[in-house]
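Single chain ahead, written as structure tokens, the form predicted on its own.
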Amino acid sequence: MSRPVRYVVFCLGVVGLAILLAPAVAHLPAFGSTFHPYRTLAVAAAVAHRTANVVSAINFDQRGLDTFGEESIFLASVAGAALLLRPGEHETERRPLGHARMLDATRLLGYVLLPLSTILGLDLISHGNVTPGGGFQGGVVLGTGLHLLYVAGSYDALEKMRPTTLFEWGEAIGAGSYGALGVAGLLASGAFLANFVPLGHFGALFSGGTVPLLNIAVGIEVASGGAILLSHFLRQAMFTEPAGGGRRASGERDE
């Protein structure tokens, strides 16, 4: 496709964008209007399933859906992301030697926040449903957290902690226990991802009907996504060189 034609196209699509756009915008509420019938809605809805935070409430049960597909969004491009980063045609890979020279202050600072980071991620996807977090955020700290052992200077470690084989699995079962829980609504109530587990009290930790199972879900899919992600750019940029030698790419460091 020449350059003029995408031109064209991509004005074509800015129009179109446009049209649709101009009539929403134009009927928003204005500026400052204390008419918010998204907010009195969500808000209502979340109370009824006893859903103590109201942005799970409207991820995991009112928008499921579309959660789902932000979820599978970030499956594909995991996936992308790995394929893009395999060894190429002229590529080899090869382990660096040596050590690098590491502060005993950072060293410390990484095995003491390890822990940390692994405690707070686990908190923040069990108590989605009734606290502020949930998945998304909760597999983010975990899976850049285990990370904070290559900080220390220890990549073997890091690599014992993170066995890509088992972060592979774990992607695959959230993604898939999302979908599940989604067909197991549809069974039990007509609707795909229909909250169909007993709601429970209010605030209670067990609570929210499939509110915290979703969350589970994600956390799981987005931890062992990241953790994917972040192995394969590491050894991209530690591992992989130009066929035949050839300056590597730079952040070499091992121990």
Partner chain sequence: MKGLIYFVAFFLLIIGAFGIARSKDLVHAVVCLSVAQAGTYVLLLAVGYQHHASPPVFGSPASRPTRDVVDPLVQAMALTDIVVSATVTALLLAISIQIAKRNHSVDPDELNAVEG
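Keep in mind the model is a prediction, meaning the values are calculated, not measured. Positions refer to the first chain, counted from 1. Compared with the form predicted in complex with its partner chain:
- Each C-alpha goes to whichever rigid part superposes it better, and by this rule N59 and R39 end up in one and the same part for the motion between these two forms.
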The other form holds:
Amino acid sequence: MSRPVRYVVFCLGVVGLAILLAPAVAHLPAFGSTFHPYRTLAVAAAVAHRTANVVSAINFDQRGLDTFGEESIFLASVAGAALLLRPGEHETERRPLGHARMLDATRLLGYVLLPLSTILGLDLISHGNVTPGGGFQGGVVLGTGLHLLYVAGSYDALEKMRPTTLFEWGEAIGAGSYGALGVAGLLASGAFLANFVPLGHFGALFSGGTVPLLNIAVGIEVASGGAILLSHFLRQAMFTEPAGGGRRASGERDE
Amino acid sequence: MKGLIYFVAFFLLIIGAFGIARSKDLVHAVVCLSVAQAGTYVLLLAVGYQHHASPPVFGSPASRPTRDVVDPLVQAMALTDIVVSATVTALLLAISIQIAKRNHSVDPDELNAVEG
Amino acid sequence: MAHFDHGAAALLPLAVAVPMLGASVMLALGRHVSRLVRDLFAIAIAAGVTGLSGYFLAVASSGRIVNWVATWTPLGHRSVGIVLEVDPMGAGIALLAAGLVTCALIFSLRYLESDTGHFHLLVLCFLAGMEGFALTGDLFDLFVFLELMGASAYALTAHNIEDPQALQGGLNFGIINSLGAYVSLMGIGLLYAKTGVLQLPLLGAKLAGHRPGPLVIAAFVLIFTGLLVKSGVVPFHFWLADAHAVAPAPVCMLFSAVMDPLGVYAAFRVYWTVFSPTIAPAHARVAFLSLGVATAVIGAVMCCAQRHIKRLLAYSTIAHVGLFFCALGLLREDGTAAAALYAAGHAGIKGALFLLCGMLLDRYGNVDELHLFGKGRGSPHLGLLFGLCGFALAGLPPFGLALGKALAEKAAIDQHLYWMVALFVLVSALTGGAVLRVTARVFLGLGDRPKGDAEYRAVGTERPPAQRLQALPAAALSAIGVLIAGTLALGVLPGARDAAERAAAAFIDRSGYLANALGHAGHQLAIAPSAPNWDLRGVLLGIASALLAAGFAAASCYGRRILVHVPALRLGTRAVLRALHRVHSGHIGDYVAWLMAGCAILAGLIGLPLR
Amino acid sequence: MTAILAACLLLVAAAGLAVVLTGDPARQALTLSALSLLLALLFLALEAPDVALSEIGIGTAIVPLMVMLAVRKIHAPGKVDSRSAGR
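Could you drop in the structure for the form predicted in complex with its partner chain? We only have the form predicted on its own so far.
Every chain and every other molecule in the complex is listed next, the one we just looked at coming first.
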């Protein structure tokens, strides 16, 4: 279809949607109202299982299957991206040579931020059951934190710290432990993902039973998977090129 | 307020979709898709909001939760949604990179590998 | 539907957990073991899930299996947990999914190059997604598993990164399906805002007895948009042909045979459990039937207009999805039973056809009907199977597909919808005829040698010529054989119709679904008197479709000779086809525009009659 | 509070529009992280710190990084066209 025809079809759709949605929004409960029946139940259930962060309680305890599905999506996507970003038939992966020329300040920043982000990530994961954050957020921080090394220009160091196989193991162990904890619940108390671990005290570091354990599992998976994901994009962008292509191996460097 | 927040939610969805429809670059289209998804976050959190309520996190160990909190379920849903967004974006960007290699173009107008 | 089997209930989540654990193991060890070990491991996992699903089906046929995950059983009418609730229909489609994944993996024993295990991993994730999608009774969980199916499927579609068509097909698939899923999620949000629950049975209970207000209609339209995209219903179908034509053959087979029917299944599951008490069947029927007819007709016409064989099969799937929609859209037990049998039979035949295409690609490096003209003479076995599947697709008894078609026609006649009988006969004859035309041209070299095949773009190959297989691999043939035999068994085994009718009765029984979810015994469903599978009218209609298909194939083989003498007809056909081709542009922007327009059309179809 | 919320919403809508209207994907990576930052602020205003944290991690770091790397691969001069020799 030509562009104008496409826009006409699109706009007709939007007009129809507007006619559909405007009265629907008018019939919604008022914004900020006190009508939250699920909230009342979920808070009570979280308190009963001594999980201070109710969002974590929902994610890992009350609706743990959703999060299992979510982690599966993550696993599938990382594997899918790895599959799609593999070097093609006529491509080779060039090894990076030497260090990039980077401003010392940038480099320093990278080295300073790395431990900070590591600590922040670990903190987010370990306190996910009591404070905002959790395995996913902490894992993201950890996974990206490693890439600060790249910002610091030391790709070799990154390659040493980020052996893909090890991270694949990490991701597999993280994702596998989530499922394994679910099966353990089945074996221990007869229900998949049942909260079978002692619950501890409300607000304590190890409270909420399986919630902190599942948080750690997700943290390991997301940190490793995130590192793999970024490393595939990085390799593709920096070091994959046509076999026998006329470009000099060390020709181009960082931005 | 209610009108505004739901309008923004659907506005993001539609403007993101519109961005894909007029896109001349696949990477641009993929980014527009994540704009469309941002609409879902806004909608979900709007549904769960309550005036003068706190976040659904009872940080301090001693205090038993007595105060009102906003709906934590929509937040859990939004969290899942954000993960989905990131992973789908990664996959679609990976495909776009490969399309650029095979077709020497990422303009949807110039891609004609499939039709009819 | 009174008793619960707690053993089976406890095992329900394993249908998702087992393939995911398998995928984790594959990620950790896939690189380090040989190809054969990876293959066998994945097959073992898929076979295990098949066994598990079969067990669920056996248990569910005497009562729904209910599992509130992690024991969050409801207090009164409320629970914070996710419920998995399985009736025979859900267990049946879960079994179909797992069985077909097993077949696909067996077929790909020697088919796909993969040295990391990522292909197997993605297939296992895809399986987990389908199982969760089939078994869950929670609206948001449905969305999560929809996305899991999606994420694995996008990557599997674009698996062959050397093929521009595969990449573009994967991209269109990913963008449209994701956008559809986000639209669905907005609908879920609206429904949650109104009711405060997410579990399907409880949602239905909340909406029961209320007139469908604007909010419910909007939620219905938005939620269905995502599900209809997944099903490939017109005008949300554009991505389907692009993706199904280009994915590796065993993956295409899974898409066509289970993934699209799963979308249809979920749409009607959500309709019956959530919306049926407020948007009554009498109102919803018009919308469902209109969508079904449009899908069936456009799918059938586009199917006949293709020369890329996999693309042809993809459009034939769209046409059949339209027929399923028509049968289910009657919103009655008999139509639902018919659609279940029809979809199961279709899965076997369409699966076999896609695998046969994979073998064609393997041998000749091409699936262009005209390019392959007469080249298949050396493969009589493939040709025989192809022709057989063509007749089965057209509805030749005694295949299960024909049984489903016959029952759907019977249901339509009972409702005095005679046009629908004509639609079923015509659409299945056209799609079957298109496959027979391919058989005649490729394997028999019948008809006029087509001109102009040099102008056609090369069709994506899946394997460089040097690696093409000469002999037909036994594993691949056995997978195809199992699929065809299974479809045949469905039609001839006594009791298939009874089982389908019982499954359909449970599927549309909303109050029983709710009662069982809450731990109560549902009321006893009246068991219809046992009926024989076939009746004379159905057999005759089936034979008529098959003959019509053969006639259509002959006419299109020698069509040019006829059409030359009827310029008006020729020009008319050409104009229609050109317009359709222009709409099916492969352009992602067009598809998004149609998705929006489709939302509006759906809103009009469902909303206007309720005004 | 309502004023802050309204301001956040309007900013988010404007940023969303800006991302869509930015034709050049390299710049889009920047507008997208701005949108994510504003979204995170909005989520904080809506009392959703968990979601805000995720959005910051994903929306302002990982996704723009992937977009930039993809753009670099696709649009780097000579990068794409040199592929034609290999085909």
